[in-house]
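Presented below, as structure tokens, is a lone chain in the form predicted alone.
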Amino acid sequence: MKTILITGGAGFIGSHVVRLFVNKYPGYKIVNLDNLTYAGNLANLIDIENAPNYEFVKADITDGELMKMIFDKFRFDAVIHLAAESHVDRSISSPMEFIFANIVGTVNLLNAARQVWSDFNGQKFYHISTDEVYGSLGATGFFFENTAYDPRSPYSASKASSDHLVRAYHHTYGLPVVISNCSNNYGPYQFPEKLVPLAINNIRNNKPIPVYGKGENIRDWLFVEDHAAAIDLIYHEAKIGETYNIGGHNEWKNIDLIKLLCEIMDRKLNRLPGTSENLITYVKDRAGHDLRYAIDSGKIQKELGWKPSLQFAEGLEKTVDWYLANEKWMKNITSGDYQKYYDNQYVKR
């Protein structure tokens, strides 16, 4: 039985990577590592929490002791590393925060897993990172794995930054590690500070949905699922040292996207077509607000024979079901009563 280590696991990807391999691979023990900050939310995986092949672990990956006294209880055979801060208006007001979870939280895995892994023999460890990592675009052109960084934002720089430290362990101490860059993901489970849960919550309680500038940045947008697909094939057959680009071929400009969110609301919710339209409000853009990010993912789908399984607008059909399905989840976790949660599960555990 192979024990792997999720970190970040309680959290928007994380969660569903996490029931991915819970639900996919019964010989496997999955061990989810989260500190249960605002963003990460234990009853992202309640359909799985009792799984014989499922520990919780709620832990800091900024306390590098800890850290090493996990890995030396557990003795990972692999980590699939999400734990981190990635919210960019967040980076921007309290940049050390991203700091210390994002490169020095990954220096203690990184340091934990050379510790451990004394002969690195069938081991791997796989980071998770943004294509943020590599600036901005123009009008034209696509990020490859072999794009020169360019980060913009305290957030990316971050990432960039633990990127670059875990090829630096591989080449320096041999550590095997593989590296994947994702493009925007939107989907069941995501805290509303991001674009779409946070559209979707606003529409549905006529809120004012917030608009950066004139809403012209274009994004890639990749459904959540497809993701943790593509994590799934990386882990299993990727070689060792190897950078993919997992993007959707979903550009769209935000005002663009918003407005089919609107309309997609409106009809789920019986209000007359425009309805939603009107709350749109524009406000003053974010610091750094790169232009366009598009990812170009044939390697990923070359070598390993992924390809995303849901058009943009079929993916954000079931999103909104989603959320308006779950219509509780949403309360909970807006309203702080999710902390409650949070403390009377592990006080169970």
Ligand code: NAD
Contents of the next structure:
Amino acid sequence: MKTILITGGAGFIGSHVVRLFVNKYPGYKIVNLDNLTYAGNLANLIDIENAPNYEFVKADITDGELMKMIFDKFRFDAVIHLAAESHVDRSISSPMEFIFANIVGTVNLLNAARQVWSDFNGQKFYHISTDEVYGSLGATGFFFENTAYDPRSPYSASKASSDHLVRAYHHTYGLPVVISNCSNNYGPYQFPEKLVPLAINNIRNNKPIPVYGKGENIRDWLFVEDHAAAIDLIYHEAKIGETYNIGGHNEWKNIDLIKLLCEIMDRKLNRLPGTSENLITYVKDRAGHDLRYAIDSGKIQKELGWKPSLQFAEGLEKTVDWYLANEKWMKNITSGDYQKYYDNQYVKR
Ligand code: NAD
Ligand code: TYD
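I've shown you the form predicted alone. Could you give me the structure of the form predicted together with ligand NAD?
Then the entire complex follows, led off by the chain already shown.
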């Protein structure tokens, strides 16, 4: 039986990857390692928590000695590394947490893998990264796998740094690595500090929807299960040393996306058309706000046959339905310190 370590499996994307692997591959033992930060939530995995091929380990990847002990104990055949601090706004207010979790944490895992995989025989260290490492695009163009790195926020700089270190361990020590860089994900179980669940939650509760700057920044949105499917494919098919970009070819200006969400929510909540749009509130722009991200995912489409399965309209409907049906999940994670953090976030323009 193969034993696969998935880090950050209690978070948004990680929980979808864990669920997919546990259900699809009964012959793999999946170990989910997560230290349950504010963004980690075991309720995301309640449906598979008793599966015989699943085990949860609460541990912090910034603890290098502990990582070595855990690798020694489990003798993982592979690592899929998602654990990270993931929110750009938090990286602006608290950059050091991103340096520790995203850079030091990744190096600790690389060191532990290197120590245990002394013969490098069939193992794989798969590092999950973001398109934000490539910086910001103007009105045209796309990010390709060979686009030069140009990170501009503490979050993207910490992810870029971890990508470089993963490649350095491959080139220097021969560690068998694979990397993918994905665009913005949306879907069930996303912590409501990110745009889509935050807007859905605020609309439902008749609270202002904060739009940074003029709302003209563009993101390329991908349904989280399509990302998980790409990770499955890359994990199984990619050659060692390869990098793949993953994206939805689905660019939206923030303000247009928010208006679309308002329309869907008015319909779902039986509100008069236009009701939710009144909640749109322009607030001070994010410092250093990247204008546009857009991925060219031609390589993964051509080489591995991956493409997104859902149209955006369908994915958003599914997402809204999930949040409306899971009010308790939302209430639980937005209790405690969340509200305090959130209320201090925005300066109305
Ligand atoms: P998330 O914030 O929802 O989850 C991160 C998880 O990592 C949480 O469960 C948290 O508890 C855990 N974690 C954080 N620090 C840890 C530590 N020191 N030790 C152990 N566990 C720790 O993030 P997400 O949106 O699911 O993103 C997962 C990965 O995918 C990240 O590496 C992120 O950079 C990358 N990514 C995210 C997106 C996106 O749109 N969300 C897009 C591309 C890439
Ligand atoms: P976010 O979900 O934080 O993802 P990222 O910054 O990693 O792309 O933000 C998506 C876009 O939405 C980004 O351009 C910032 C903007 N935004 C708002 O306008 N209002 C908000 O309340 C949030 C959280 C984001």
